Structures are given as C-alpha cells and as structure tokens.
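Below sits a lone chain in structure tokens, taken as the form predicted on its own.
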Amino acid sequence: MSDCLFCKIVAGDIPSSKVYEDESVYAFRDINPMAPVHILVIPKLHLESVNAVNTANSAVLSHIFEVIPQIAKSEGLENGYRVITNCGEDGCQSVKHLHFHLLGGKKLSESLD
C-alpha cells in the first residue's frame, strides 16, 4: 500500500532501526518508546488490523508469534515482556497496518489505562 507508513519502512523508503527481518516479518525499534525495549513487529504483507486476518493470511501471524520470543531473547527480556496490538479508533490504532508492540526491559505497570 503506497501511503502506508509501515509499508514504506519495509520497502526501505523510510529509515528504521531494524532488529529483525525475514521473508514475511519485519521488526524495528519504536521511535517513541514506552519501555526500555519497545519494538514493533509487523507482517510485511499489508493487513490493516487484526480484523483483516483470515484463513488465507493467518500463517503470517503464527510466524510472528514464533519470532517474538526470539526477538525478546535477543533483547535480554529474560524476566518477561508484553505484546500488545491495537485495533481501530477506539483501540487507539495509530497506523493502519497490523503491528505488535513488544515491550519490556523493566517491571511493567499492571494498568493499561
């Protein structure tokens, strides 16, 4: 999708601080981190949100959840971490490309206000 921020990052049109890449997944550091480790993990395939997941594309999500523990381990998140995705306006999804926030590096608040 030509006007999607994350698609432009995957294409290399916008610079990012890459931490992981394979044929279907790209992960990079968030530019406004909310924790000492804040990495965005995205499918290279443009999917607007969780609502776009179906049987034809769900394998990429399975792969993302295989990759996230590898990234967490490489970042030293031995005591745990949080994975969050936002969906739609009320869910505060700011970029309309499915992405998962990997947060860690400190004891996180139990509140998600």
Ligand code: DGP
Given for the second form:
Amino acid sequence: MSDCLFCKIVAGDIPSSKVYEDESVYAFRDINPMAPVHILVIPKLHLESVNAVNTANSAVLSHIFEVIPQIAKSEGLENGYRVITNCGEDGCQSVKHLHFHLLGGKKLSESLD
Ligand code: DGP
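Now that we've seen the form predicted on its own, could you pull up the form predicted together with 2'-deoxyguanosine-5'-monophosphate (DGP)?
The next block holds the full complex; its first chain is the one shown before.
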C-alpha cells in the first residue's frame, strides 16, 4: 500500500535497521525500543492487522512464527522473550500494518495491560 509506513520500510523508501529478510517476511529494530531487544517482525504483504488474516494469507503467519525463534536466537535471547501484536483502537495499534513486537534482553514486566 503506497501510504503505509511499513510498506515503505519494506520497499526501502524509509530507512530501517534490518535484522532479517526473506521473500515474505521483514524484521527491523523498533524506532522507540521498550526493551534492550525490540524488533518488529512483519509480513511484506500488507495486512492491516491480525483481523485481516484468513485462509488465503495465513501461511505467512506460520512462517513468521518459524522466523521469530531464529531471530531470537541470533539476538541472544536464550533466556526468553515476548511476542506481542496490537490490534485496533483498544489494542493501541498505531501502525496499520500487521506487526509482531519481539521483546527481550531483560526480565520483562508481568503486566500485559
Ligand atoms: P504499535 O503501537 O503496535 O502499532 O507499534 C508500532 C511500532 O512501530 C512502535 O513501537 C514504534 C514503531 N515505529 C513507528 N514508526 C517507525 C519507523 O519509522 N521506524 C521504525 N523502525 N519503527 C517505527
């Protein structure tokens, strides 16, 4: 989508600190890190949120969850990590392109709200 920030990052039109890329997935460091390691893992395909996942596009989701442990390992997160996706207004989703926050590198808060 031409006006989507993360589509522009995937296209290289906006610079990012790339951590991983393959044919369908892109991962880069969050501009406002909430933990020592804070990476955004996204499908290259523009999906607005988890609400846009369906049987026609869900293969990229399983692939993302194959990739996340590889990234976690390469980032040294042997002691664990957290994966979060925010959805919609109440979920405080600010960028309307499906993304998974990969957080780690410290003992994270038990609170999820
Ligand atoms: P969310 O609130 O779940 O929609 O998270 C969006 C995240 O995207 C937020 O943690 C900050 C990050 N972000 C926003 N703009 C940019 C950007 O231009 N570059 C990078 N690397 N991250 C961004």
